[in-house]
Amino acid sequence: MSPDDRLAGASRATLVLDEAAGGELVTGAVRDVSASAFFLSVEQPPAVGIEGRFELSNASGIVLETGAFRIVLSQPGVGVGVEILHLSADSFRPPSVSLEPRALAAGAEAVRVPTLLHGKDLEDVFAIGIDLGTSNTCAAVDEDGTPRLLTTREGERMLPSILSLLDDGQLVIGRAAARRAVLYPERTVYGSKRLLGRPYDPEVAREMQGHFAYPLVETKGQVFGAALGSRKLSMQEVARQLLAGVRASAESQLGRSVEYAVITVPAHFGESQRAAIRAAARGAGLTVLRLLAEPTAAAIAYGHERDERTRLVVFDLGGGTFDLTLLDVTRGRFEVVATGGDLFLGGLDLDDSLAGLLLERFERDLRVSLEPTPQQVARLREVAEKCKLDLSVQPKTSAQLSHFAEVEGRPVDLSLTITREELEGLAEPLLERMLTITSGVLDGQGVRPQDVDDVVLVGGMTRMPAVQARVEAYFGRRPNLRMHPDEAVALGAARAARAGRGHQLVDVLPLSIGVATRGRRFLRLLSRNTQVPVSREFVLPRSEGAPDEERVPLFQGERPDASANEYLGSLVVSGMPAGAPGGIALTLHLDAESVLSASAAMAEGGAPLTVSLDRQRSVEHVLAELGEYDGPSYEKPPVPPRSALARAFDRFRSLLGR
């Protein structure tokens, strides 16, 4: 076979840039591939002139041909032309990372990669699938082929992902929960999805203080959590909360222990994210089968299984969270091409920025200005959330509020009336910033919108007008609203979680994985949509008299400056020989879930050893060992304006504690 013949299905590319090139990852979709050249499309094309190693493989994952490449052509925003020098038949390997030890920090918690059912037959084991939601969390079971949501204990579809501390320190979920947030809303924690798994940084914390009613702080394990009067919960124990919650009514309802779960996750969302989930439901009793993608679960759930390939986005907008998955599904086989989306986008910002809106006109109508307390702020967003629902069906609403505020020693009620337009005026910077997120990832890929075959909505703010209107303006068709927003990723859930299913889930790395470097340098070692399960290798250098232990600080995201992405801990290498020259093979593995382990040895020899993960030392000490950046400039993400409703709360910010 020529290799022209051979190269004839390839459809994505992996180049290894050399060292002089910072070695660093470089993932996208081809075109126009021959024995001679192809065409790559990627958002930072390398500059001409770079060289270094290739891979090309096909839709399936599988590897068509290695060998040498040069950069002779480079477009912006498009991509490069990319002229193999020589193919080769060694399997492929990435290039030696140079690492000197004197520029890794130090940091510190252990590797693991838990086995989830140790060797159970999984016919024998009963799942339910639930769906860990920002606003709201639901779960699903299909028993007999069809999937069914389950309801909490109040009867209800969907429970509310609220939590409050009462007076005898006793902790509530869900809809007892969502009563106490406007009287006591400095002890009653929602929109914790959010900040899920978090290292506490605390520059966020005072950009998303003004999100939250309660105060942020840094809780065991230096992650973000919440402080309720004298008590401190990390966001992980507000899931466990959810979780064990879900468990027990789903218990309740069907009449049988439930021990497994297939639990759905924003595709973007990072190791340290998933991480935490898992501990989380361990922490209620449930063993975790699957971190399933919400996109993927969505997908499932609208039954995309037909002979003929289908291309399919998935466009994931909720109360938090935005996904956008692409995702090419064959005959039950479900594979994301490429996801993107944002943490801190959904209808909670939306909510805020009508709250803020309904504060300013009242301001301006009495000619006041209020010292807000936390009450009143909680009062706005409840009735912001309610206009925002009336407004999806009807043209304009009224927000009532009785006794609102007092001035000049009388109460005063709160009554304005609200229009679409103006809601759509408000959600304008979201909807770009939604559609710059999808544009980012279908030209990732080369993909142009009218490729697409469906476009399937979930999350609830979908149901907004403005929302449909700017989807089926962007892909130029009607976007898919068969099954309802809010139940379809539990449905999916439910469905990949029956035994037998016989679904194929191939998912691709959200964000890249590397390490940082002396000059607080990212170097990409896994980069974002790179199919999984996949590993990489690099080599340490160690130098004769070198230290018996070595520690590589890995981050994650997409920023060059380390300390723009997230921190994932130091891992630790021991076990050489003291002072014994030689450099250390290490690998970083991921499973089909983008779960991360690492493994060493010897590079000459292959001696195995030891390695754990460290998170003891704060990132801010592992920075500082790094030294300040001195990478190529970037361009920052801009920081959204702070709403009214934030700066009400920088005024009443000492009422918090602060």
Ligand code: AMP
The other form holds:
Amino acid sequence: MSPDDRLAGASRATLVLDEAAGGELVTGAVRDVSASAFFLSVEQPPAVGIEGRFELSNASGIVLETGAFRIVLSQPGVGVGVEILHLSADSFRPPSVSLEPRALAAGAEAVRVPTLLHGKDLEDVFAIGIDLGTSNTCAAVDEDGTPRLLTTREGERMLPSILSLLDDGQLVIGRAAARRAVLYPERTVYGSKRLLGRPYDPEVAREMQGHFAYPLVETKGQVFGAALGSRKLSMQEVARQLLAGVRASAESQLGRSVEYAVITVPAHFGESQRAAIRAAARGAGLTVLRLLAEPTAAAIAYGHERDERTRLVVFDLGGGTFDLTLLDVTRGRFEVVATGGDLFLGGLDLDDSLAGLLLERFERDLRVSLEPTPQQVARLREVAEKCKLDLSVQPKTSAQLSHFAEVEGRPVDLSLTITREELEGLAEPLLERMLTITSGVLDGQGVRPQDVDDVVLVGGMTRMPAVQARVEAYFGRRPNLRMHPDEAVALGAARAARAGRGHQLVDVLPLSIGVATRGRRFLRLLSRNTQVPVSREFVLPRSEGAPDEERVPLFQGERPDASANEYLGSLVVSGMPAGAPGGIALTLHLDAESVLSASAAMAEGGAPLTVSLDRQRSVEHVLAELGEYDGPSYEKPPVPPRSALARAFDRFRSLLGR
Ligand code: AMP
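Which structure goes with the form predicted in complex with the ligand, now that we have seen the form predicted alone?
After this comes the whole thing, all chains and molecules, with the earlier chain placed first.
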């Protein structure tokens, strides 16, 4: 991309005049921006010849470019002509800042280089697009400029993201696995994406167990997995099996080998989850060309051929997750402005609530108290989802389960009527949370609902009339229903997989990355919604007699208590010359897909140091060294909704003594 393209969206500039000219800060609106000059409107313009540093940003306040300038024209009351001497060159590295919040806030500055889809020349690579969804997985290909969906071996457009273990030890995926969910719920894994790549934590496991019929366990690498009989599978292995299945059916359908893919991920997936998807793909024989945020993929499918900027909101509510993304789209350029979401907000939660309600009614009507078996739980979930789908098109429906339970030795059917109103009552907390996240993302950017040009709905749950009504009420406009909610993401990924021809994608870091300091306080180093790629340098101060190895525990999230965020691992910096004074300059780099890397050097003299990532030491160990949390109090993250069904399930589990 040329600098001209990169700067097309610039609307404001900040000039920092050289010390000799008073070091003053001048800011104003810009026009006629090119890679060599721009015009800045200011009442009291600096004089011709003054030099300094500048920063160009877009309407959202996102910095597009930094560099050095010289004033070449000055008109009092009008503005100045500014000649660009260099663009964001290394010579304008940010000043070293110490790892203290005040200094960070004041000093950290980024070198941002919005990139094309791929750095390498991948014109000849053939790739497919894959939407690895919580409920369903979809693949698509774009061979001639029109993306189309690939079908599964069973000829369906969507592969249920489900895996089941057969008695003979074989694993099956997709529809065959889904069919086993009711009879063999404890051997059938669904919703695995919710825990993919997440570090295992016994407390979270206890909290989450009610959502899953199969036992959650810790697997190799201290991550979440499922215990199916005596076999333990990590969620990454489940993803690998699904991706291998998609790859095999794509190959047989296309009659050629498929080695590359663009795979979509929820926009707010953190580092560990992204790494898990990459590893799963590798294991399935696929090279990931790019991990693309699902809403960005939907925006690509939406397309935009006009030259003027469209401010787009992609509202993605699926089976397991909710994602809200604000993008600026201008002919072939997709720039993520901000994103937010919840990994535990989706259709499955509503299914659970409805299943719980059905169970309660059944118990009340028959004046019994059941300890539901896993099969009964699975049947309740299945019928609850069916009722939910019915209620998207009709005001009332009935839940029917023949021979649901034995009461006083006789088989009894479950037969209950559910209205749309009742379902909407259950959905209320989910709808509330969805809108809280939405306004959080918009407010964070100073964008009002009426500033949004179009709202695109994707994800199966957006078919629910109450979801559409809430979105319409919030934005004051009818949402755009033009796109197929289940297919848009895969189709967009397929478009992007066509070697990114003509697309420029600019993404943001979905969740802040920072370090845990004493008192377990989380100190942000790279803030969420920072455009990527980005590099930042920090100085770790070192005292006399410091150890010859420095450990930097990295976490990702937004909470002031580091332990409430996700532990990424500890950077271990070593190789400091014995007795050498001075701090360590640590550089964090995020590539265009928010993948983090780090390097280090002595702050003075620049002698390179060695950096490695340690994930062996457990997070408990790391936190213990930092002491108890002593920061300001804050609201604890909301616990995912616990339905009556989940509680019933816990009861059942405790009976079995698990
Ligand atoms: P996705 O993860 O995008 O595949 O979305 C799947 C979720 O959408 C599941 O929870 C489905 O139950 C839900 N869903 C699909 N169709 C409908 C519908 N017509 N009404 C309500 N929810 C739906």
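Residue numbers count along the first chain shown, from 1. Between two forms, the rigid core is the largest collection of C-alphas that superpose within 1.5 Å. Not measured: the values here are computed from a predicted model.
With the core held fixed, the Cα of residue 613 is displaced between the two forms by less than 2 Å. Remark: with the core as the superposition reference, the CA shift of residue 593 between the two forms stays below 2 Å. Residue 82: CA moves 2 Å or more between the two forms after rigid-core fitting.
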